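Presented as structure tokens, the chain that follows is alone, the form predicted on its own.
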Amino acid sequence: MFLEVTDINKTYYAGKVPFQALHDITLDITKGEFTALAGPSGSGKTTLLNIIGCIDKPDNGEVFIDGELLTEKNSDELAFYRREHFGFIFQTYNLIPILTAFENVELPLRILKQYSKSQSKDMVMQILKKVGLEGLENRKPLELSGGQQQRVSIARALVKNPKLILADEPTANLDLETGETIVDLMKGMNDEDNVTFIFSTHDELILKHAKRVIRLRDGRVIN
């Protein structure tokens, strides 16, 4: 199995109120799975996305890919794990707004620091290619539409080949049209190259496309 979510509770304080968003919550991932965590506003479905993509800590269970366990790493190592093997996608793209398409694309190889310059330059290039950005590298993200500043945020999350695509929201800024175009550009990374995502969304357009939806409701899996 690639990746495996076992008993994983989450709890927040607002000052001394506990709010627990997550209720012992289990599920497994097989390889090149484009799965949707899908539920309303307070699901649970952003904060199991975190807890996967090791931004956050569960309070107890147990997060296993590809064997290896997440839940008992430091900081630190957590910070290491996320940076060499995940993508993620934001709602909002941040992007850095003085870096160029091509810049903010190349930023994760920079802090690889496992690549050449020129290694970057044909990888960051290709990928662009591939998300249809070609000739657009030179412009900054306010030169560039909201679904190209997508297109750029999912470059930059796929340009160093991770094992787990982590997109949160990403068509809910964008106009219907623009967002099918989005969903179709990564469905076709997933048929071609595999590549797993995992979606947390609440749009019908995703949900359609998925190839599973795992729903959740106050923080529970039920369906």
Second form
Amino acid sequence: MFLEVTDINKTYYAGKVPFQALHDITLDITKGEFTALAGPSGSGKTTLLNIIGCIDKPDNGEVFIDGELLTEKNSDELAFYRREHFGFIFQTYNLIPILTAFENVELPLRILKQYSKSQSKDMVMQILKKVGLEGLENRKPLELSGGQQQRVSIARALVKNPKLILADEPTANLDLETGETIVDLMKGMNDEDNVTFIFSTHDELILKHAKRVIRLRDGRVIN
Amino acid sequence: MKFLFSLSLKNIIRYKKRTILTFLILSFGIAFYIWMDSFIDGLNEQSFDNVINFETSHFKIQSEKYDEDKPFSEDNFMNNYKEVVTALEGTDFIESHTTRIKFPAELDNSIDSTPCLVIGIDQEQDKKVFILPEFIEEGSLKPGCAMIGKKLAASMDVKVGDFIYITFREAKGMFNSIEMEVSGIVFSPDPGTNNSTVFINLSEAKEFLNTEGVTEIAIKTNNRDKYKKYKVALQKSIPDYKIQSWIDMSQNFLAISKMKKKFSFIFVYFIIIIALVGIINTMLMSVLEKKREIGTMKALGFTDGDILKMFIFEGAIIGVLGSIFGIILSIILNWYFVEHGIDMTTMMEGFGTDNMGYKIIGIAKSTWSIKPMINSIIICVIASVAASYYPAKQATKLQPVECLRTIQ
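Having seen the form predicted on its own, could you now give me the structure of the form predicted in complex with its partner chain?
Every component of the complex follows; first up is the chain already shown.
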């Protein structure tokens, strides 16, 4: 199994008031899946994605990827793991505003330090071409539309060929047409490169593109 | 590292106005510090030159028992000075020497009187050591006559051709008063020479004081900066004499200038502290404003160390830019004071004969000094890095998920 999540619980506190975001979540995902986490707001989609992506810690439970237990790693080990194996796509794109589209996509490669400058350049240009942003590489995020920014975000997530791409509501800030284009783009890459995608959405129209849908409600898996 | 540095540089450029304001405060503090330090060094340098060129030359040799408080004591006179001169002949670093007699006296113009210092000089020999002749404004030192400082002449309302009385004690303690014609007026940049000195011929001074000796031998060497080494050599050659270098004789104004430097440093430290508070504030703002970006970077795999370095680089860049701009400002400011200087006459006169401890009259000029520039870069960068450490540490403590939840 590629990804195993077992007995994950997570409670947040609003002041002293506890709110259990996830209840005993257990699920498996195989390599190359194009999975959607579906559910209404507050159902725990983002929390689960954050825990799988190691940017949040569960109260208990375990997350394995390729048999490697991630929930016991320390902060630096997790940073290195994310650097090498994960790609993130955020609802609000989260591009670095001082960097151009090219530089934003190049960012994961720069910190990975595995490629020469010319190799990086080729990889970035290739992925930008793939997401349809050829010619826009020197624009800064504010000079791009929402859809274009999300394409940059996808390119940034894909450029280093990660094991897993986690996308949190990647279409929520886009109109339906652009949203569908973005999901098609992600799906195309899943098909071509066999990259595992897990994305969250509450949009039923977007869900129809997913190969597998995991439905959450009140922090529990309901299907 | 290079990449993190370039990210920091871009972040700094992002908030131009805030960055410029922060490093301008730093720059003005640095510029003032460098200028102040260079100007005080300039005052010192001019004072040294005046001490050397008009009062002491590089070394002053006196009787071992010389006591400034007992100016007419026989012990203050070196009757065997010719033997001393002979002993020093052939010393390779000595370029020239001269003998002088100095004694305090009362100068009287028959209406008023004022204390003065009478210096008996051997004009031919003296000009090989001192540069007094270049500053004779009127007349010259003629046999049987006196040449006096311009300010002294003005205060006593005396001109060339007028007569003055000089009252003093002979070497054996008897009071004596002589009348002399003023044959020359000297106006030198040395306040001592200008304000209170009367020059007479050495042979006449000996005659007036009824002595065969002199009070000092002034020595000019080939390198004033080797005063420590030369002093040891001189002390070996003539162990029974009091030997003072130009530095020994400049201790008064050196102490004052050290105090002034300390005072200026306190002022500068105050400005730098304000700037550092500015840097801490700028960096804390930057951490808050970039919370979401920090979260994204952490999600992409930046370690806490990377984030720490990125913010510390920002502080260091502000420090380097601030000090470089400060140095440029100080060069512009200092250039004016090196080229044109500032007329300190009125200001110095306000301090009476003391001249704030400096041996300067007229235009005071600054000098070029590398040390405060290097100091300022080091101080600035270390202080800026230290100031950015706390905000940087705050940034590393942020959990990626908390940052990503931030609404901006």
